[in-house]
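Next comes just one chain, in structure tokens: the form predicted on its own.
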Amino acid sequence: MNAPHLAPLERPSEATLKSLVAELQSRFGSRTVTSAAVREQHGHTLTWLANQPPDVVVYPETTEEVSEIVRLCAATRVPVIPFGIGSSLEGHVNAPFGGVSIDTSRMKRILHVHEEDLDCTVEAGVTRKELNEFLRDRGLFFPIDPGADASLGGMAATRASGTNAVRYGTMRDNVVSLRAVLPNGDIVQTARRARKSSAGYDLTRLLVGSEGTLGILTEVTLRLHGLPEAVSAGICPFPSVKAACDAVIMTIQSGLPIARIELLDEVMVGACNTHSKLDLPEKPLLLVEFHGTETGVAEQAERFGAFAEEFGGGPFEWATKAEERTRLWTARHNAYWAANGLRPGAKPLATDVCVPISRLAECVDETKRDIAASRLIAPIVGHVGDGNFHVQPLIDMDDSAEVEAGIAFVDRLVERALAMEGTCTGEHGVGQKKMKFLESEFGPVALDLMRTLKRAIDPHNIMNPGKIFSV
């Protein structure tokens, strides 16, 4: 298949922007913002990618308002960049061609909760913590937990996962249906609420993970789960990251229904101890959690302890109180900020890969040796129950040799994962930073098919341009 190139895109002219901004202000008033500070906030800021702010930020409050904004942009071929809370690490919210950032943070309604069907429908700006706070008294929860209190629309757009994915799956597995605004302003509903369907193309899965390049997600229907009767968490140190990963592999292959199993290498443990004022043993560490009945949780913990012991792990310490568990998981979720504290003034080059679980120990062990040989400060943390781990090199941007070493390290990390039949990104997404790896991962035919879909849906390439595909 030889897909035609996407339409070339240039920054809108000053006259076009002036006219568009005036029209947006007339319709949305103070919810149309052009201040430099707000525009910069809506560009990428979390890693060393340059900040590329939009020309204007608009705050819609309904799907119909999003549609109205997109129609105005489509008529003038001005780029549209969806924005949730901006927690992406791959430059998804940057505006390399300028344009309009559509910030969905005011779309906060929880529209329906169907307790009997274990699903709910929310607007895109609702965050995962806000939803779980609302659901708690109903005995339900939404399990996908990427760490940041991300918006659910953004989580669906980037196909997020996180600490609970080993048991509950990713956003791909937990999104039932979507409502979205297409690049011409049309509104589409991708599916009904039935748990399965054989009707037509799977438009839901097409838009989940599309990173805003095919449309703007405005409503998300999600699978819910009952709160477990018992929850138990604990920590287990290991003599090496390989030993810890081998214990993970045995745990998963045995079918043990573990809810969370996170790896922190000794560098990340030290960073978390300092940042979160903990006293965890500064060795490679597994942080685990079990969900179920009181009896089931106790049996699962005992089996896991036996697996860990086989690989030199221990002692296995339980966090028996809810506040102790919360403290541990809060420290884990703050690992990004903790790692940054290891080298003040340096820029993080946060990245992730994912490999088949059988190759996990080999991949992490080789990566640790690569870090040492490269003389980088690069802590590792990972959702290792599904073969996904993150590395965060901290780079002195004034040292050109170190910048080159950091880029070369990430290239080798991805090559290593692909050689093991893995992927260049398990959950961060492609955004701007990982576009160059897609052809190696998928091959030219699959990549051309993706471009064909993009061109068919967004022929003028206005929807989050400069992401996933180079133009």
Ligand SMILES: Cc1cc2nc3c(=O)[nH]c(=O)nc-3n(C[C@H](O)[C@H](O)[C@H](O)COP(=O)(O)OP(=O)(O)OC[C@H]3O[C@@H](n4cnc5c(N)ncnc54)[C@H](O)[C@@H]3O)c2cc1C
Given for the second form:
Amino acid sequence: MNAPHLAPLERPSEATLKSLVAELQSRFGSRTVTSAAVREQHGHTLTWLANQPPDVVVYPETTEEVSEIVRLCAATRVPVIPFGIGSSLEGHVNAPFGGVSIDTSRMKRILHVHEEDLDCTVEAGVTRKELNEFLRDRGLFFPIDPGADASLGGMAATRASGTNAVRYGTMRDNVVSLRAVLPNGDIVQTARRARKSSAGYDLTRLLVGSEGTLGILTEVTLRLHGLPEAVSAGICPFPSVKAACDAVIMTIQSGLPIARIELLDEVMVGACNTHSKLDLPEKPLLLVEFHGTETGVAEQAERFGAFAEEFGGGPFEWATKAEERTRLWTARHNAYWAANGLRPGAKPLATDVCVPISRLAECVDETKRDIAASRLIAPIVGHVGDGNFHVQPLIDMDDSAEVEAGIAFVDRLVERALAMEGTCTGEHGVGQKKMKFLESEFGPVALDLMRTLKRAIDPHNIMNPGKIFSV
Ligand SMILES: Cc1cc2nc3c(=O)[nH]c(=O)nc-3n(C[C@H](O)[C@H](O)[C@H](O)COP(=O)(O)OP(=O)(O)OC[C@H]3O[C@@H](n4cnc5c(N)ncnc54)[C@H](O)[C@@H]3O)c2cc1C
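Let's see the other form, the form predicted together with the named molecule, since the form predicted on its own is already up.
Next comes the full complex, this chain leading.
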């Protein structure tokens, strides 16, 4: 299949932008912002990637307002960049061709909670913590937890996951339906609320993971889960990352319904100890959690302990009190910031890959040896129950040789994961910086099919241009 060409990318003219901004200001008043500080904050700010700010930021409050903004942009062919809280890590919210950042942070209504059906519908700007705060007294929770308190629209758009995915799945599994504004301003509902359906193309899953390139999600209907009766968490040190990964493989292959199983290598453990004032043993560590009944959780923990012992792991220590567990998981969620503290002044090159679980130990082990050979400071942390791990090389951006070494390291990491039938990103997404790997991951036919879909939905290429695949 020959994919049709997408519209060429270029910055809109100053005159076009000026009249668009005037129109937005007349319609949305002080919710249209052009100050440099706010625009910069809406470009990518978190890693070593350069900041590319949009020309203007608008804060809509309803789906209809989003539609109105998109129609104005479509009429003038000005790029539109959807924005949640800006916690994505691969340059997703950068505006390489300028344009309008549509910030969903004022779209905060929790529209429905259907307790009896275990689902809810929220506006895209609600964050995962805000939703869980709201649900707590109802005995329900939403399990997907990227470290950041991300917006649910952003999480759906990046097909996010996190520590709980091994038990509860990713956003792919937990989004029931979406309301979205298409690149021409039309409003679409992708599905009804039924748990399953065989009706037509799966538009929900087309938009989940589309990184703002096919439309702006304005409402998200999500699956909810009952709060488990019992929760227990623990830590288990291992003699090597390979031994820890082998224990993970055995745990998953045995069908043990573990809720969380996270790897921290010894470098990351040291960083977390300093940052979160903990005294964890500075060895490769598995941080685990079990959900279920009191007896179920005790049985699961015992079985996990036996697997760990087979690979030289232990002692297995329990965090029985809720505050201790919260402290451990908060430290885990702050690992990104902890790692940055290892080398003040350096920039993080945060990246992730994912491989089939049987290849996990091999992939992490080879990566560890590569880090040593490259002389990089690069802590590893991972949602290893899914075969997913993150590496965070800390790079001195004034040292061009080090920058090159960082890029070469990520290239090798991705090649390694692809050679093991894995993917270039398990959860962070493609954004700007993983674009170059998609051809090797999918091959030309699948990539052309993606371009054909993009062209059909966004013929003028205004939705988050310059992301996912090149034109
Ligand atoms: C400390 C830290 C830890 C992290 N850990 C994890 C992790 O464990 N797992 C994980 O998956 N990710 C992780 N991330 C990455 C990040 O949190 C996720 O990618 C998250 O889903 C992004 O949500 P956001 O609201 O910040 O979206 P943004 O960064 O604002 O946007 C991300 C992308 O989605 C698009 N977008 C945003 N909102 C919408 C919308 N309403 N409609 C359409 N498109 C939209 C944007 O255009 C952009 O392409 C981590 C990030 C940090 C900083």
